[in-house]
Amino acid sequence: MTRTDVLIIGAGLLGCFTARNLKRYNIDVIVLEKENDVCRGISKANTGIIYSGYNNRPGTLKQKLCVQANGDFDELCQELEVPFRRPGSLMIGYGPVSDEIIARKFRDGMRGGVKGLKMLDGKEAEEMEPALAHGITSALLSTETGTIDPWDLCIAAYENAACNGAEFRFGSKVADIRREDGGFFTESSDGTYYSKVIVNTAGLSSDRIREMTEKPLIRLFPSAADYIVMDRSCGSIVDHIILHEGEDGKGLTLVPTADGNLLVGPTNREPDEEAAYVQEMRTDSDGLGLLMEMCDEFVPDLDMTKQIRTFGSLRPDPYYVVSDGDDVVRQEKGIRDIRIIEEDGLFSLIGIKTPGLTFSNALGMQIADRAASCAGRTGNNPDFDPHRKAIIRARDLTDEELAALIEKDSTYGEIVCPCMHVTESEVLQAAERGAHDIESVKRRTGAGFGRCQGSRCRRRIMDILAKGDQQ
């Protein structure tokens, strides 16, 4: 049996940032993750938008955290060496229904202290984004909206937490939890753990994890979404993140990503029943068709033949439930704000979705403070270091900088992924940091994200990983 002060279940964004912030204290932390790497659940598939807060209701914890986190994001990304851009966002409407929604969001943002908001008329918006279809009736500019790769951020939080002493156990699926001896005994696929506190950040499984010790209160009823990733040649068709507020409730989002691609989506639909808790969510042909139709209508110059991949995701929509005999009945209205359920040492975060990416560190800090206090370990860790060194990417260097680096490390001169200009050194460094399969290397280096989607580099990466395993 393994003992620890705090046991975290789930190594997505919130789990990794909670672990990182817990290590600011003199406290033992273990993170259990059923997958073989971090960010393999709901954290990985989203628009990558860092919101400014105007989309959330004034006075809610969700808006307060969003505004706080947005203001702190540059400093956070500097500490963790994660690429981050602030292109700003433009919410556009094409009619009276959209105009009213946009005006309300502006008022909500101003009441909540959101910075960088400005209402525009249609002409001003079309001058800013000439690729959009004519006829815009109003727009809301948010200069503070940003974009980031969720994988980059989660991996950085994980690496920093681990370097500060948090232990991560992958392939560890929780089977049972019981309260005993003033704490918790957690049975997992790799053994038994005893902890004073449990932080439940298990994503789509968080409701079931909580109900291992508690009566039903909140359950997840996931919805599904589809996305299209366009080639980097399309990345400059818009300068801002475009948030289209449709007259019929269906809107289009365009994100010029941190890596230079253009992300299109998402849709909003019911998932297949058998796929409700599958991490690798498949796309829906009707959903992808809807995205292409909206692009043809609202961004007519976007060449949809330049798609390089599509992906699906699940949103963890939370609802209160009540017990009715042996059944559990879902209440009519969903939960729009954040619920931190604290029950005698068990902290459950159920249904953390958009803008969860934005405030993952801010919320993780709140949970860490409360969990450390509950565990009776509030002494500061004098050795905590918030900084993490990223892998140096050859594609970000000048020719002179790359030549100097090759002098020190010849493997920086060996190109593995021609599309994304990823070198052998970057693959080797990713392996040293825990990447053990194609997907893990892809997310840490970008290899395989280019036009050919890994057809030219997959075998080479497999050979490099196999060679490392033999050494």
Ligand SMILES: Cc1cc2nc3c(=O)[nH]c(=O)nc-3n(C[C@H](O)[C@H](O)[C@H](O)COP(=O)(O)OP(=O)(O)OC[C@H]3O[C@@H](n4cnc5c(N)ncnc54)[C@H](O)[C@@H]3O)c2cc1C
The other form holds:
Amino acid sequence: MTRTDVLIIGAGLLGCFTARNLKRYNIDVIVLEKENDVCRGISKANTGIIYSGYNNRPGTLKQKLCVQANGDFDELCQELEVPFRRPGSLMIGYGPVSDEIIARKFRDGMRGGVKGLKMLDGKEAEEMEPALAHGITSALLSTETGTIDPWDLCIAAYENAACNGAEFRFGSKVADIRREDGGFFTESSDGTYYSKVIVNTAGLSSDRIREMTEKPLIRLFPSAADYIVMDRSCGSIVDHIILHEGEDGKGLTLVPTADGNLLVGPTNREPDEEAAYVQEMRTDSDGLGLLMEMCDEFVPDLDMTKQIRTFGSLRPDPYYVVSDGDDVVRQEKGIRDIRIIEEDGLFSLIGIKTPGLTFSNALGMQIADRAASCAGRTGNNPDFDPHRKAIIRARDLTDEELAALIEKDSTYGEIVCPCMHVTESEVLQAAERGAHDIESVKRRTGAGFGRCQGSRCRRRIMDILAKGDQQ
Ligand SMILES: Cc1cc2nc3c(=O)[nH]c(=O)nc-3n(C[C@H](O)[C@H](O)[C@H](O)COP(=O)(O)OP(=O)(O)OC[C@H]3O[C@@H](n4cnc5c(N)ncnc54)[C@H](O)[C@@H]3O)c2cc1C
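Form predicted on its own done, so how does the form predicted together with the named molecule look?
To see the whole picture, the full complex is given below, headed by that same chain.
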């Protein structure tokens, strides 16, 4: 049996940032993750927007955390060496219903202290973004909205937490928890753990993990989302993140991503029941068709033949439930704000939807403070280092800088992924940092994210990983 002060279940954004912030204290932390790497749940399949806070109701914890986190984001990304841009966002409407919603969001933002908001008329918005269909009736500019590759942030949080002493156990699926001896015995696929405190950040399974020791209170009834990723040649069709607020409640989001592509989506639809049950994040042809129709209508010059991949996601929509015998009955209204559920040493984060990426560090910090004090250890860790070094990417360097690097490390001269200009050195460094398969290398280096989607580099990466395993 393994003992620790705090056991975290789930290594998505919230688990990794909670672990990172717990290591600010003198405290032992173990993170259990059922997959073989971090960021395999909803943290990898989202829109990647760093929101400014106008989308949330004033006075809610969601808005407070979002506003605070947005303000701190540049510093966080400097500490963790994660690429981050603030192109700003433009929320646009084409009629009275959307005009009303946009005006309300402006008021909500102003009341919540969101910086950089400005109402524009249709003409001003069209001048800013000439590729959008004519007829915009109003727009809300938010200069502080940003974009990030979510897995870059999650991997950075993981590496920083691990360097500060948090232990991560992959392929460790939690199957049961029982309260005993003033703490918790957790049965996982790789053994038994005893901890004083558990932080449950198991994403789409967080409701069921909580119910291993508590009565049902909140359950997740996921809704599905579809996305299309367009080639880099489409990345500059818009300058801002575009959030289209449709008259019929449906809308289109366009994100010129941190990596230069254009992300289109998400839809919002009922998932097929089996996919939701097994938590598979699948796309749906109707969902993708709807995105293409909306692009034709609202960004007519966007060449939809330049799609390079699609992906699906599931939103962890939370509802209160009441028990009825062995069943639970879902209450009518979904829960809109976030709740940190604290039950005698069990902290559960259930249904953390948008903007959970934006405030993942800020929320992780709050949980860490409370979990550390619950575990009885509040002394600061004098050795905590908030900084993490990223892998240097050949594609970000000038020719002179790259030549200087090749002088020191010749594998920076060997191109492995021609589409994304990823070198052998980057793949080797990813492997040293714990990437054991193609997907993990892809998320750490970008290899396979380009136009050919890995058909030219997959074999080479497998050879490099296999060679490393033999050594
Ligand atoms: C469609 C969509 C779009 C979004 N867009 C944005 C956005 O643009 N901006 C923004 O700020 N936020 C956005 N979000 C919100 C953000 O993505 C989430 O709030 C955040 O990723 C939540 O991370 P998490 O750590 O809770 O969950 P996850 O990333 O799902 O992590 C949970 C982890 O727990 C593991 N796990 C589950 N069960 C077990 C078990 N039994 N044992 C061990 N491990 C287990 C899983 O494998 C997983 O790795 C979006 C969300 C969705 C769904």
